[in-house]
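The chain below stands alone and is given in structure tokens; this is the form predicted on its own.
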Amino acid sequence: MQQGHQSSASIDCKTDLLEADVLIIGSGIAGISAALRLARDSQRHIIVITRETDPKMSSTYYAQGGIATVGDHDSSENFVSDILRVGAGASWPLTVEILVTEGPQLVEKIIIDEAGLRFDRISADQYHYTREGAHSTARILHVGDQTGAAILEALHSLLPSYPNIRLITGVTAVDLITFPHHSLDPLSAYEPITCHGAYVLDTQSNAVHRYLAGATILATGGFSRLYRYTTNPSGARGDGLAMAYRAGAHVINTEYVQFHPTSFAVPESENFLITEAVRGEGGRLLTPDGHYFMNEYAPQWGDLAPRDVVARAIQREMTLHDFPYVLLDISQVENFSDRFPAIYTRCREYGIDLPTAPIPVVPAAHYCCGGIWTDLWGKTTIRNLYAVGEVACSGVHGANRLAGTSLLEGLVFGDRAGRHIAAEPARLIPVKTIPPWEFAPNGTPADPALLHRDWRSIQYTMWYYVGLSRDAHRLNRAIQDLLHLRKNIVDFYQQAKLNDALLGLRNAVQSALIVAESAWHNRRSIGVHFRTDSKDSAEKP
């Protein structure tokens, strides 16, 4: 099998399938690591997909912060130590362990020195390392405030070393192929669920096909698409979480959903991120009538103390004396636009006067911290099923993420899944016993104005019911809505014609209906999960 970036698959026309011993499905930095530790290895032949026609545009191109690592000044005892702490007592220890012993070592084996990307330093033999929020120090390495995106675009031009890697655009997974429900065979009925590869539509052709691995690994990211106001791209709609979850995978921790304290907000333009480090260089939240208001929330952390707390405290801000947005005061950091270049040109084409004006910034959904449960080496439920990156819950950041860690994650934990593949002896695949893809008959083209109604439908109702703050009557509300929302989506599902568009919101909805099940059946305030009903709120903003 040749390397190569395509629109679509070459699909054997008689039989509509693609074979390869494992598939991957999303492109970001955990995928990729999986794909590159499987090349090294091992003979596999391996075929990563993605929706998008540029591989590398995932929530891993758009991470601007940097990757966690072990500082100058510190040690793998104070990196595990705030790991655990900002994940208040809901990580797993094992996993946290594995994440700080193994990941310096591969940011260095494979992004430093494999791929060649130099990170920022302060001279010739020295990093330049940042601090985020809730870090007791500075370990952060970075490129500018385009890290993420620098790190894929090192990691996928060692994709052409590797032959037996192929790499295919502009497809879109429908759903896990999973025996015993999709097996022409009775007999697969007494055997466990197990994965044998995905439909997946060609996005060009509209034609699906069969994509059949002896492993697949789920790379797809996130789902904060989900909320009205979010960081993230538009792929970011939970497709991974809801195709585990139809096929029956465990899902644990969904509830603790991550919103970044400091989104661009201007009105009518998109949010996007600001990233943390510009507070750990120096920016200042303040009211729009410049009162500072961080050390009345976190007098231990000010503008540092973690994510969920900054982010409730600007909410609180914002209801309590109806501001639109709270500012973000960038005076005191030196050299601003060349360290943050992409914000700096952002802000600018939006008119804010850097670095004299301030930046306008809001909280928005950003990262899930749960999602399809796997053991220490990507494993789910599923047999020959694996899940990396943020669409898995590997248990490192427990109920709130520390800032810098989930590239960090998405390495490792990839790197873990493919040495795990690499060492099992490839696994058939029974090909005469799964069916072709069966389309609804007389499908009609799915109504672009619908699907734009239901997005906005779902959004507004996580938003407003299942946003920073929680309660049961809203989570209640949020629940019944979905329910009924998703019946109409999947009723539009089965007699439309497949696209991309309709796909993601079916994925969606599903998603939505996970996250607030899951907020409505933990009745405490945990991290990220804040329920104003709960005894436990009383003590946080």
The other form holds:
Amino acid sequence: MQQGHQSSASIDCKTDLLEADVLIIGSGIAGISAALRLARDSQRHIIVITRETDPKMSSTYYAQGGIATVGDHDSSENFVSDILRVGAGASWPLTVEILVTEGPQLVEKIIIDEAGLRFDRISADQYHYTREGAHSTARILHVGDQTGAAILEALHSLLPSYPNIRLITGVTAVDLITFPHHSLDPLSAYEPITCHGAYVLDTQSNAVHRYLAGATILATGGFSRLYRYTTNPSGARGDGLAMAYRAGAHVINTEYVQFHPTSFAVPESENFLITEAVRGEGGRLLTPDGHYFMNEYAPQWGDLAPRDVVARAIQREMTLHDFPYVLLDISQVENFSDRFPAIYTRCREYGIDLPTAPIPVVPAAHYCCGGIWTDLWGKTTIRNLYAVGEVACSGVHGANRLAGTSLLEGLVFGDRAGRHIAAEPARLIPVKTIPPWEFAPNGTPADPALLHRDWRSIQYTMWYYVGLSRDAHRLNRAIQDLLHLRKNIVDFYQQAKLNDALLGLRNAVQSALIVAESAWHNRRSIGVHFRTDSKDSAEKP
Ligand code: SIN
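Could you please show the structure of the form predicted in complex with succinic acid (SIN), as a counterpart to the form predicted on its own just displayed?
Expanding to the full complex; the earlier chain stays at the top.
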């Protein structure tokens, strides 16, 4: 087991049991924001775990465009109103208000002052704010086109200053430890469902340890890898959502899956993100035969219409004319290679001759606006369990998310969860009544062919039946197929030796079912949830 910072917590690595005041699962912006706040405000012993070997590998790292704040010619009221408008009436005004009030202060205090990050500027004392879809003004701070990576590097660089944070990499949470489910004490049946940490697989030794904690924070990110085309890294497989659901947490709004209009579309490449900021700085979408189409779909916004509108417009053009992709013309973007160096380099690696050639793009699953229901402090419906960042549904994003707000949400609600836990008395852990993990007797190694095939089945099912356009027929079919698949995968899980890939597959099929069922139940078209069989979809693309 590789360790980051050794805390003074009473941790005994020789047994199967590790104990801390707070367990944080996930090391992206939301998890680290919670850890930093707790470490600053309390003497609590904090363990942060991640399944990655590099703890910075998370969806945060891949965020290109930037972090939204209140810009120069802007106001908090404008920012709030943009979020609410894009959220299609389904954003929770209370959490939106919190985001816009606390977010810019935290960006200033933690990211700029404490972590020392320099966002791009136009002069020594003036930031360069960029613009993305559906913002009424330019308000997005960025570091070239690698803002998430820069923010995460900066936040992680603060961790060694806090000896009470211990970072453990290469471990995968199997399930939350919740009472009464895992309790050896029959009287715990009379208590509300309570979380006491997680069973965690050490991917080197294949042992499952009990990570016990008075409070547990899920910061595991989203599930866009459930889709055939996605901008997300391999960890976005719904681990936290599925674990919380199995434990009985309330989960909401998962049908609101945001598709990014522009992911790179060259057959032998990954669909890496082409940030919306490219269109914010003058990029234009064209069909492969050179026709500009966005004014037909959104005359008021053109290329910077909300993401769902642009993504569906692209899909419609592709379907109507049988195009394999559309083109992003960047000829009007000034100094492309300086402003978007990572995209420039990646595209050229795949033979796209920027800046003269256009970039082939297709929509791809990008972000889940829903997730585990949380209150204003990141608390879930399970006692001692918090959720922050993309795995959670704080309500900020409603039925569609405004660009640049996901990093801000992770920062703000991670911080609030940390504050809430720090302000409460430390919680006792009933160690003696928590049993060790029981392995399947005679487990055989998981067959990689089955793992691969089942993953592909989930991804194609989600892409075609629970994708950009949905109807009852497709959703019914998805649910039937996923139910069948889940039965086989759970049988497989119960018999095979545990490994990270098998855990991911089990979580993926569960998360896919959660999304498909919630899409089936919501018969209205709203935000990114577009039902072709709903009468309120008639005039939309
Ligand atoms: C982008 O840069 O286009 C993505 C940023 C976001 O999803 O907020």
